[in-house]
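Only one chain is included here, represented as structure tokens and corresponding to the form predicted on its own.
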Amino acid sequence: MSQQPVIQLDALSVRYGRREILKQLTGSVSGRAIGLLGPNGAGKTTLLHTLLGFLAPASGTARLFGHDVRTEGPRVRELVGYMPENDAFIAGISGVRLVALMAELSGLPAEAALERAHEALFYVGLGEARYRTLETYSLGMKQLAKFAQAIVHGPRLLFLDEPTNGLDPPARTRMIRLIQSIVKTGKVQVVLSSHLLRDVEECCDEVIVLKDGRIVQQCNLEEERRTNRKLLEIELPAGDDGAGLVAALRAVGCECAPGRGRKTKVVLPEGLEIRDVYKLAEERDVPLRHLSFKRDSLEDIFLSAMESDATQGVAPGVPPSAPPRIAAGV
């Protein structure tokens, strides 16, 4: 029996006012981690707002498990957290109210509410700054206030907007390990949104790619980092040596290319190392004058899908999986 997609699109379209933002995205994801990835202005930021129920629609919908966006928006928000990109704080409040109210507004009882809130301060580091109002706050301290406010009533899905922005290289690295910390406990399922290729790659198993309000690739990254294939360039002597070196290496799997000048191309094969290519020039007493060694990075996969053109819908992905529900908020 298939299992309920995370986030299901159907045909949605979102304009402000003659412009159209998003633009007939279909399809579904179901990753445990889900980059939302794409240059300023692709429309990523509008897809949060639209799942979230800020914006309506101009045509079709979107579920988050199977909650319908357009006439559901209150169930929809009890299941989310959402992190913002930008502050949107309570002049003269306390991290602990801040986060206390927040969870109330996201359904808890009062008593609950401030029982969560201490306890999703202390887990992001804030325990002993929690009474301190916010405007006291460094940067990398309001980005935990809000990653804080975002978990405190359990979601069973986080939304994250640009969650490193701004950051000094020790509060990215506290974020990112607060990401990670979040996603390997199995009990959320992640959205991050971002510009930054890195944290997308460290955080993330699946890839959806935005341009032009399109989806124009969306990739496994697990299964990318299981089977991405080795890829190496290698500069031969000219005459037979090298030819039979190029025979040798198709002989144990290899796959090889003429590249530019004397230099071939080869992707080695699943248990074929580069000590192995070594081995293979050494028996044949052939020379390489020249070798590199790369593997396929979310860069690369980001600029293919910016260079492609736009294609409309989601490709298919990840097999659905079913979204289990955080326990208590922490």
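Residue numbers count along the first chain shown, from 1. Every value quoted in this text rests on a predicted model; they were computed, and no experiment measured them. The term rigid core refers to the most C-alpha atoms you can superpose between the two forms while keeping them within 1.5 Å. First, how it differs from the form predicted together with its partner chain.
Annotation for C254: C-alpha shift of 2 angstroms or more between these two forms, rigid core superposed.
Core-superposed comparison between these two forms: CA of G66 displaced by less than 2 Å.
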Given for the second form:
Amino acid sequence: MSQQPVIQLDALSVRYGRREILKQLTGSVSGRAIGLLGPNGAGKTTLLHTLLGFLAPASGTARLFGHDVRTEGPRVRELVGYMPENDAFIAGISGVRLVALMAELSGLPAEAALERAHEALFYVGLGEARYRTLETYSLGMKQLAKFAQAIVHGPRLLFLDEPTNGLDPPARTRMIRLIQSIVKTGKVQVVLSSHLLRDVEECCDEVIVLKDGRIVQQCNLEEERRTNRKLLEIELPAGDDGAGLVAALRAVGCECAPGRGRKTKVVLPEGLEIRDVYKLAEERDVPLRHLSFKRDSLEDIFLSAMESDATQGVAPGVPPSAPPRIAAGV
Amino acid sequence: MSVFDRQYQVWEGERTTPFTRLLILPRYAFRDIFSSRLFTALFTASFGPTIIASLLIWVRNNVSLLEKFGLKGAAIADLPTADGRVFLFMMFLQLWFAAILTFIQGPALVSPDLVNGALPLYLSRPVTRTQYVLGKFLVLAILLSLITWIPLSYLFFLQASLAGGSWLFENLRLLFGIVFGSLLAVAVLSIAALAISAYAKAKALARALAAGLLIIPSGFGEVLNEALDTHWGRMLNVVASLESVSATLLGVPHRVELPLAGGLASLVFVGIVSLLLLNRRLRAFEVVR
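Requested next: the structure of the form predicted together with its partner chain (the form predicted on its own having been shown above).
Full assembly next; the chain just shown is listed first.
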């Protein structure tokens, strides 16, 4: 996959009448799977609508793969597949006809469109139901049909707006697996808009958090996960033994901070591994009652972003204002 | 992407041109439309007058056959011939069929897409709102053309071929009147049907609205005519406007006291209002303010 930015925003503002929904968004993303997070009304769907050309920016520009969404709308939409949030189907036609119609409208010749419609429906697991009219589909099946129509023309970028909305747990798992599998092919990049952190955490490698129409956080989850491997939480016995081990850890370059109860938070320096902590404990004959990676979850990132003030002009992959990741003192 | 390995594949083949994509919506719509027996029966029946008229034209121009029925020179000359009045009658007969078919099919064109939220699916493709409206417009325009100006033009050329001589060149005005008048009627019917369909979500409501919009302004126009002692109230009557335009183009005197400009202005007004209503209604999403 090329490293060309998928989405570039330059002071993008969007209004509904007098109300400013997106406020001076600036930044770019190039991840394989980009999560668009935010509470209801944060502007996630508005941003997707703007990128699809449904809404004209009041000011600023938005580009997809270098194409301006305002001036090159049809070209942009050839490259994009869109799964809308709400119920969206054409009455009275079968699943395969809907998907074939959408493929033809994206520019595929009729024969190829029909062939790919069958394949896309098999791919999402609706192969057996493809000749049934869409009105007879369950909610989960309608979501899958929307997914199939979004991928049938082989887009380079897929916009998924709340794809797991209203799904029961097995259907949700199926949808998440589908998204993961399509991301894994490396042939399409995905923008997943959701207010469900778990969905984004399971599928995405890059996250943008929106709040009140502004980007308040942008981070690379892969990077976060790698960093978090160096954060440990250990539980030590009371008394001098524990203090001795902490001193020894500090001596080899660790940063330590007291946690709750007898727990201590430890940041390992470069070159020091977890087994070295075990060795130090063994040398001092200190029993480690508990040792865990203290992962900074997406929820932590999200919540801290919600607490922090809106930040603009975020550089790609860099948190605009690094929120506190572990307790102060480390 | 083949079915057996179920792998996602980017499409790297040729893409069709935007122009050819305009016919995709009509193609898919025709399949649904002709699955209705009522519609198919009415559509087939609408060719009846053309078949009867072509037989009459053939008989009228077949002197040897008429002589076998005992008609002689002067009697044959007195028989009605295919002139402007005949074509105006045929045109209105076909337009009534067109109106009935529009009445049946028009409401189903846009409203189901709005009710079921299908517009984001269309408009997230390389399809603009104009192309979407044009595609839906073509559904009706093609169907109505097949029963209006196309069979009427066929009758014109049949008459021209059987009459021979200079009939074709002497009556070219009829051809222009047939084609222009019918196309205008088809365009107004189609675009008004789309606008009504975009606002009335239920088919029954759309039909009631169409009937109301046809009858109520006409009645109001007549009241205006009586009250103000004028005939400009006829501009509110779409059928009268259409008759004025068609009869003038065909060179036939008509009962509607409305000049060509008045009739044209009325029809253009209906078309523009319909387009404005469509422009207001057809959005990829509804803005909740």
